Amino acid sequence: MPTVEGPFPAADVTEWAQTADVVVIGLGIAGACAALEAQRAGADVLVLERAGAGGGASALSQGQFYLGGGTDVQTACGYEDSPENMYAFLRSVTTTDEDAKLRVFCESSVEQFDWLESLGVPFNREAYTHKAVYTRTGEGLLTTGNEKVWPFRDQAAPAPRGHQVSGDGDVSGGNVAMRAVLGAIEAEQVPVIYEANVIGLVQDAEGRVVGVKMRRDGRDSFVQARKGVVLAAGSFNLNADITAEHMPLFSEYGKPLGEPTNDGAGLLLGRTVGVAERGMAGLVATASIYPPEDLIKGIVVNAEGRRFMPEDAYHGRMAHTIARQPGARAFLIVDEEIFGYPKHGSHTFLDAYETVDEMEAALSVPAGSLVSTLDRYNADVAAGEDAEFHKHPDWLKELKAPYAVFDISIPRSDYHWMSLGGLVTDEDGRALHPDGTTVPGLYAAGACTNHLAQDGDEYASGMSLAAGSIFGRRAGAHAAAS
């Protein structure tokens, strides 16, 4: 557990070691964007970063930003989109009640893309048109969500919005993106103190957050924030106590994404001053069955031998749905024509089977269940419509012996995951109490806040980086103007 104390009364602070208008805690994508925007707005900024360098978990990511509404990359690749269409899709796929934030996210998307490019974040004007989790082949745009999945494809015109940062050989897109953003931090001389562990917030008599307590080189000191403090300290993915409480299945079997500083320090700091929390059980997990994309033409069944979802769904949606099946168990059934090994999921290949009866016995599913499931599916394929789950016709194929099966159960595969819950903020990044009132002087952005997607079935790859950058900027700008 991270060391978090306080809050500390401002009246007890006898000396401020340093003073700034805006103090930003953390230098991942959200913190860096907050710091840049606050300084560009004329504020005196100071960033406190626990690690010895900036980047955070953002630099470890694949570098996808979920942006749309008609970005230059979308237009150059021949795709039409608008903020209204982007909102229509996200409104249909998410259950968030933070509609104002959802609208800001969509309406800010094009400008955010331009802003990132202005910092030197590279996006090639080329689209990847196949199914992939990410690319390292140079394409700057791919579909990373459920836009083409029923019923969402009927509720908004599908458009790819996964803006993939162009990788640099074996270097991930996230690393490339953060190089550019941190380059701007350095070029614009934003002050940063590294290896600075913020262990508490300072409040005045009226409850306003007016500074932080910092521990560095074994010594404690206080840093004053005249206008505001921005929490951008990352997720709680690697905090075993919090994850075991809120997401026991994946805490036991999954592999959390992140780095050691993703220990929930930002969340715990917010708790000390009464910031509300939301969606703490929410997460997005991935152990995709694709690529190769032909595997989508197979079927996924549960321990009862029944299909339970369309196989062309986003991989996070599939993981979310598998987790809710009996025993969190599921199997991918393919045939000889489309056989291949999933590239990303480390799924266990069980065996090949000459008959459905043999396959039923090996999987210990109810007798006759797979016969019924395959008969119905193949009849739908022949009719050209998946009447049960509406898998897109592009992925329909009759399955016939010999069959092959992969165990894609949660306890049997390497599902990597990240949390989606956290501190509650408004569209300007202001931290909120449970009653909706603001915590004066405190802002939060990035992975320590709750996401617009409440769970993996609502998520699209790139929503975290995009939201962190958009709402990080808004938090920095609002704090500078307060």
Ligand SMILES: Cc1cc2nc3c(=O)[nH]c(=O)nc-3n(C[C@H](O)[C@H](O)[C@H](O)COP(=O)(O)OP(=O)(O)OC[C@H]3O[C@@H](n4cnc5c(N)ncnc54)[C@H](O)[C@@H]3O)c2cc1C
Contents of the next structure:
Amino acid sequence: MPTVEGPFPAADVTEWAQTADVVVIGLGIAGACAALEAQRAGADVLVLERAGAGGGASALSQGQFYLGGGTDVQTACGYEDSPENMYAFLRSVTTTDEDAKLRVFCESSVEQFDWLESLGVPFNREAYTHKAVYTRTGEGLLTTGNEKVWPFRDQAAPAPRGHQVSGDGDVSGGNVAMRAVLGAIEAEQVPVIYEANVIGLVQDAEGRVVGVKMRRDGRDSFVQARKGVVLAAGSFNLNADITAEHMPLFSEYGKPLGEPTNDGAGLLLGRTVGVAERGMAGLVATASIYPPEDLIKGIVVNAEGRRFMPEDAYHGRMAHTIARQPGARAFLIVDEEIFGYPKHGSHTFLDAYETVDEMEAALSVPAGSLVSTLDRYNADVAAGEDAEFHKHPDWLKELKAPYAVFDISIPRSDYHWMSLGGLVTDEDGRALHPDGTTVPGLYAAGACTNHLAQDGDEYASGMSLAAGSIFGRRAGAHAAAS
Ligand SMILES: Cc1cc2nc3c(=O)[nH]c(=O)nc-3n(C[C@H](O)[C@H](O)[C@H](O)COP(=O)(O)OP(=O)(O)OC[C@H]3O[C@@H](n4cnc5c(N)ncnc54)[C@H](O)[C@@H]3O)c2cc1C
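Form predicted on its own already given; the form predicted together with the ligand follows:
Below: every chain and molecule of the assembly, starting with the one above.
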């Protein structure tokens, strides 16, 4: 658990050990982008990083950035997109009430792509056109959300927006991206103090955040921030108390994504000065049934033997929907023609069955339920349209005996997940009180803030790194200018 105290009254601070214009807490993608932008705007910046090196969860990540609106990679790969089209898609799939942030996200996207490339973050001009969770084969672009899934495919022209940083052997794309971003921090001589654990915020009599308390080598000291403090301390995925309270199912059965310092320090520091929180139960989980993508041609049923969603949905949407089924249980039914083992999720192969009756008995679903589910599905396949859930015709295929079943229930498989809720900010990264007023002097960005997608059914892979970098930069720029 993180140590978080305070807030400390500025009047009680007898000595500032260090002073900067902008103090950034954490050196993952959000903090690094905030620091670079603030220093480039002429501010005197100081980054305080609790670990012995920068990177955070960002360096562990797959390195997908959800960017669009007509980036150079999209254009080079022959895809048309525009900020309006990107907004139309995200507006239809998300329920966020932070519309100004959503617009900024879409309108900044092309420039953000160019900016990342200017730091040396590599994106190949080659698209991966199959369904995948991520690629390690060098392609720089793939579809990572629900763009082609009903009803969204009718609401905005589908375009791939998952910009995949090329991994390097066993090294993930996120690691490669962070090497470039941290390389810029070093090249531009942005001051960083490592093993500096920020344990509290300092507030003046008017409520303005004017500094932080840090603990280093067992000694506490105060660091003054003349213009602003940027909280970029990452997620609370590894804070068992917070996750058990807000996301009990996945806290019990899932595996949180992140590194040990993703323990909610940013959220808890924000709480000490009354920053609003939103979407705390929101998370995106994944134990994708694809690849191999042929498995999408199977059907997913619940413990009542009924289908409940289109099987071609984004893997995070599927996990979200399974979590809402009775007992969070679900089965993937395939046949001999499309059989394969799912690459992700460690899903349990149950058995092969010669008849539907035998399969019903083995799965303990109501007698007759799978017979009618398969009859209806196969009739829809013959008609060329999944009238019930609108799975794309590309994935429709008659299912015939013998069948095979994987148990893809949340409690039975390895669902990895990350939280999506957190501190509330405006489009410039300013931290907000519950009444919408700003907390003067305080900014927040990245995984300690509330995401644009409120849950796994709204998310697209890459939205965290993209938003962390865009709103991190905006926070840094705004703080420097304040
Ligand atoms: C395996 C994995 C794969 C992922 N893949 C993707 C992907 O492809 N695309 C995507 O968009 N998202 C992905 N994510 C999620 C994404 O990586 C995170 O949401 C994002 O990196 C968060 O960035 P951040 O800068 O907010 O936090 P982090 O990168 O975690 O950085 C926070 C930093 O703050 C430091 N810190 C914490 N507390 C303190 C303190 N009190 N004082 C000082 N410093 C502190 C930490 O040590 C850390 O270095 C993935 C995550 C994981 C773990």
